[in-house]
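Here you get one chain, nothing else, as structure tokens; it is the form predicted alone.
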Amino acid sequence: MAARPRLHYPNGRGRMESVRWLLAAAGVEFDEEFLETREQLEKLQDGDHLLFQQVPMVEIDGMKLVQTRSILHYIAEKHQLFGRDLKERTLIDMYTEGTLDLLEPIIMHPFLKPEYQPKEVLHMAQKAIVRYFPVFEKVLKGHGQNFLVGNQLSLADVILLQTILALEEKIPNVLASFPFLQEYSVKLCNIPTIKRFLEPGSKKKPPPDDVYLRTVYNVFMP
């Protein structure tokens, strides 16, 4: 029996909440080193573990993967996530790449200034109200599925889901001018795998708090 992959990261969300998704919707269960001082990381960089001396970093299938899209292009490929064509997987790079512009300004969020960070959340409304979810909602409109690409579930619809909710703990009502985007979302919602990676007790991780803010420092500032 093949080993589990194993996520190496800090206890919280960061650029490691999309690889758990990913595995979570393919239905793949993960165990996970949480890294929590200087020290722990400093070890998988002198142990030659980390290419690029950093994480995230997922052990799988015998490899010491790094670079984010790296590893969720591995996985999506690994779980029929990735197109069935070099057409359907250049539209799903396309719109995942996206859509990950749109989350890196979610994920840095909580490490601006108090006093930055509303102006931020309206900056990222207008940006996921404005240029993003136009795109999404002409393309769901326009072939009338329920899924970005081929019909199927893909990498693309696992992180527009990612960022649609995390976008919504900050801003409610993201969605009130996208019906398709609302339908959409609801229905992803509902796929049993991913239905069961947004109940209480998976490993799903909450918005960053004080903790995770202070783990990271901990870890990553010298």
Second form
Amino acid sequence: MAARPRLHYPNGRGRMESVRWLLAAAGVEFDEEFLETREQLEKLQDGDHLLFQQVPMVEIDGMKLVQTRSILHYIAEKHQLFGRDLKERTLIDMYTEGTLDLLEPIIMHPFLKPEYQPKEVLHMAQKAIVRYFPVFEKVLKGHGQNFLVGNQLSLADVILLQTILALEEKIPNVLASFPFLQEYSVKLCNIPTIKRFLEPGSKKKPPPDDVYLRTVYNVFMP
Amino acid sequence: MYQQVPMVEMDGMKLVQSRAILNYIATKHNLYGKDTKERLLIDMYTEGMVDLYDIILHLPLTPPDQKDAKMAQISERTKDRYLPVFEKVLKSHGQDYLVGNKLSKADILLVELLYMIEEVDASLLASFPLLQALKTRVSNLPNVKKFLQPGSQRKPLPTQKMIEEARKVFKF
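Now show me the form predicted together with its partner chain, since the one above was the form predicted alone.
Time for the whole complex; same chain goes first.
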């Protein structure tokens, strides 16, 4: 039996959360090595374990994967979450890339100066409601299926669900004008592997707090 | 799709998102490796290149008082973080291309990046002989050679005027 994937990152969401979501959705159990000090990061760097001296890094199948998108693509492909053919794969790529653009300010938000944070929440809400959600609402309405592409769960659905839930934490009614997305996200949350990930005690990380912020500053910007 | 460009109309589709467009073209033209493992290596190398590319791309937008610091960052990242990785890959297998002994999206994007670095500061390439050899080799491929000649569809580095126009169109 192959060893479980091992994730290297601080104990918080950041760029690794999408990987946790995807592994969980695919029903893959994984281990985590939390970075808490600068020394731990340097040990990984000096030992040549990080291709570009950065995390996220995932040890999987005898390899040390870096670069979030590469990690996501590898896991998606391995677990049949990347479409059946080039056309489906391309749609999944386009949807995922758009969603990652929307997720990026959410990842960066805790690191903004406190006085800029409320304005940025409004900005994210606006982007979601004006630019991104209409696209996915139209796709779902167009084919009437439960998933964005090919009538089966894919990387695109997992990343979109992650992003919707993260936005809802800050803007509870962000899906108010999107009935198809509302139904879609409820259905996804009921998929057994995802349901388990959403329960207490799972490896899903809570919203960033002061402890997480301090850890990130200690490890990356001492 | 997302009210943004780039957008490429091809094969009856309107493709958006640079990575999705590149991946589609690369797959279609056998420039994306022969299996999952090769694709993974191509992906990891390419993502690193994109990170460096983005930093250099933003150089013209840097305010004049921050330009020196930005150049220092570009210099450090190029020489210490990114180019050594690709030089080491080529050294480790001694082949002509980064992955699978065959031209791929990774080689093409690396050569594009090397030309960009050269235009910013040619001395940054000095300690990377294998990368220079790759640049020459890829530049001599017939299709690439044609693209590098005047009159092709290759675009020049942005001038201050082009940036001002872009600012008006994209409102930033």
